[in-house]
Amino acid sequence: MGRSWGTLAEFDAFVADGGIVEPIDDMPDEYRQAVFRFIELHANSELMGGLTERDWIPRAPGLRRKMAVLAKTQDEIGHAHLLYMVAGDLGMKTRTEMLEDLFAGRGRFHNVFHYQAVTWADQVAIAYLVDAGALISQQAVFKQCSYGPYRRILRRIIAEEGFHMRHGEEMLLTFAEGTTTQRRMFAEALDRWWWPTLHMFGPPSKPDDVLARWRIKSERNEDLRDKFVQKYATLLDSYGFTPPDPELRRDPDTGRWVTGEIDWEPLKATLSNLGPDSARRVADAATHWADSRWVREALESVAAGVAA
């Protein structure tokens, strides 16, 4: 038998002194609802992102960088179905039920796989810039994260992407150390790449964020966005590329970036699947479901024959 709160008091302060909930705890409907919406669209983004990965192997240059992305693809998606297992534990769909939502356009992804990768530039800018951003917020939810099952798949997760933003780094150095086409790929992909990451992290957090509150995540979305730009931009600076933000600048008083104003539509569109590449990676993804729907019913009849 798992734990019971009597109130909602008692379960916040239960949270509020470290404690970690787990699947068979009787928790408030409040946060388990929470929980599963988070990890749901994290577990989205995992998929909608190993299929953008995958869009790319045949298409990278080299064998070396086609092996690559194919073990990048393999990861996302691995997380992907990891993530869901974690989510339909907590009782509100299973993971069926999660995939049709987001194939019908009803599951929300992160907003950087609304858009397009037009280069192979583009990739590298996702590798080292999207993966990063990713890692940041990740790690931030690993350090406190009251959802015992999500907080321990998260240690696999980090890791590998971990791996995934050195992959990013190592690429990024070829474009840098390049040819005058291949700096000139980069900063373009750089222009399409930084306010679409920036925006990742999500606009300023309420006073109220629940998220907060019950420790699902353990920083402010404007505090991890600074954390990134803090880094990112200073390296970035130093490979001698410069992101599109004509008020980006360094105070001169504490040598820290200071970001000029961040035009939040662009993230809205988003969050309703009207992205600049929503349509396409939606319907895409919808196909390749329906395409292999013969697998699914395949497998099914022989685990019912199994039974029988």
Contents of the next structure:
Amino acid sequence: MGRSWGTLAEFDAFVADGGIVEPIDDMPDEYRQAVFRFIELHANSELMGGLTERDWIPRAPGLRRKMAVLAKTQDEIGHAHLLYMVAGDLGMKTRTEMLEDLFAGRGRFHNVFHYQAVTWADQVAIAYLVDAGALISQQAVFKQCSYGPYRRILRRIIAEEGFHMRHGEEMLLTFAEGTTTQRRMFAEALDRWWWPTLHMFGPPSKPDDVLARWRIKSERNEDLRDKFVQKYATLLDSYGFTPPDPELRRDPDTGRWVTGEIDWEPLKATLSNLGPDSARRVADAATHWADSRWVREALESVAAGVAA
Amino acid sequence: MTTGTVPTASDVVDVLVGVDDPEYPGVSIVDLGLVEAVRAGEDGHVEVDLIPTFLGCPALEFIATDVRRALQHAGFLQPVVRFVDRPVWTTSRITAAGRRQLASEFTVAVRVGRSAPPCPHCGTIALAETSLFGSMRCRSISECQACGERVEIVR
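Next up, the form predicted together with its partner chain in place of the form predicted alone?
Once more the chain from above appears, this time first in line as the rest of the complex follows.
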């Protein structure tokens, strides 16, 4: 039997006390909606990320990298698959509705998938920086998240993302220790991916944020971003790579990295699906959906035949 | 391993127990049944035979590296670590402890043979398969008819 709460204040207290909400519970509509939106965004992002990754399967240099890209594609599509189920279980939209919204350009997905990966070095930058940033955010959500099914799935997603990061680190080392051309390729990719990665954590959190109120995502965007900057500015510096931020410096007193002013306009554009590569990405995903329609219809007709 | 004594196979296994699967942090490769054979020679030479869960598993190289590093760290200077293609890995090689950890830490069930495993979330035997593939080739997705949990099953 699910639990219910007489007032919103009682629900707030339950969550504040470390309570975990399950799908059978009679949760407040605002909570249901906030959790749903968060998981839908995550699911869409995994799917769009998986499709991007997929584009590189034929182009990955060498068999080992090809295997890694294949496995990452399967992981990401698999994560999307599970997350759409968990989001669908909240009863706000069906899985098909979420997918159709996404392919019609009405859905949202993470800003980093609104840019084009130009060379293989971009894939390295994505694996090294974007995957690491995503992992920092997901670990923070996992630690505190009040919605049970999402938290349990995040446990597995994080384990697999950690594995992707090892690939990212290995690929980065290949470029860092590589030829002048390889180093230049990565430096150029870093110029393209540094700011989008910082944007990925989101604009500074507002004090009345519902995600924080109900422990859906408890840590502030700016704190997660800072955690990323402290670690990766140091690492990139040690490999002799410089992020495209002339004001990025180490504070001589605290020893901490300080970034220049962040321009939020590019992030805003991606939120309305108006980023540099948004239209092509959405159209490409929609084509996949249309092209695979016969498979869904075949499966449905078999299922209907079995039921009849 | 103490210096001066000849290492035994069981010394090697003690080290392997501390090596986690890269996709299940905290779960040992020994509990997952990846270790097929361990040999320790009188000259201090050690060999480890591992078997892959699935052919083409992208984690194989990382697992071999982790095993090699752990052995070197424990004082086995030039361990030979390799993947063998026989016997074929099956879920029955996962130990009871490994199964418990997969269920409690990862909400992942293990199917051995044809019988359906209990839901790792609520414990009821009511898992119905909804998808042949999860995020790995070695896992399918089920829904628990009792609690509604979306569960992945290692098969």
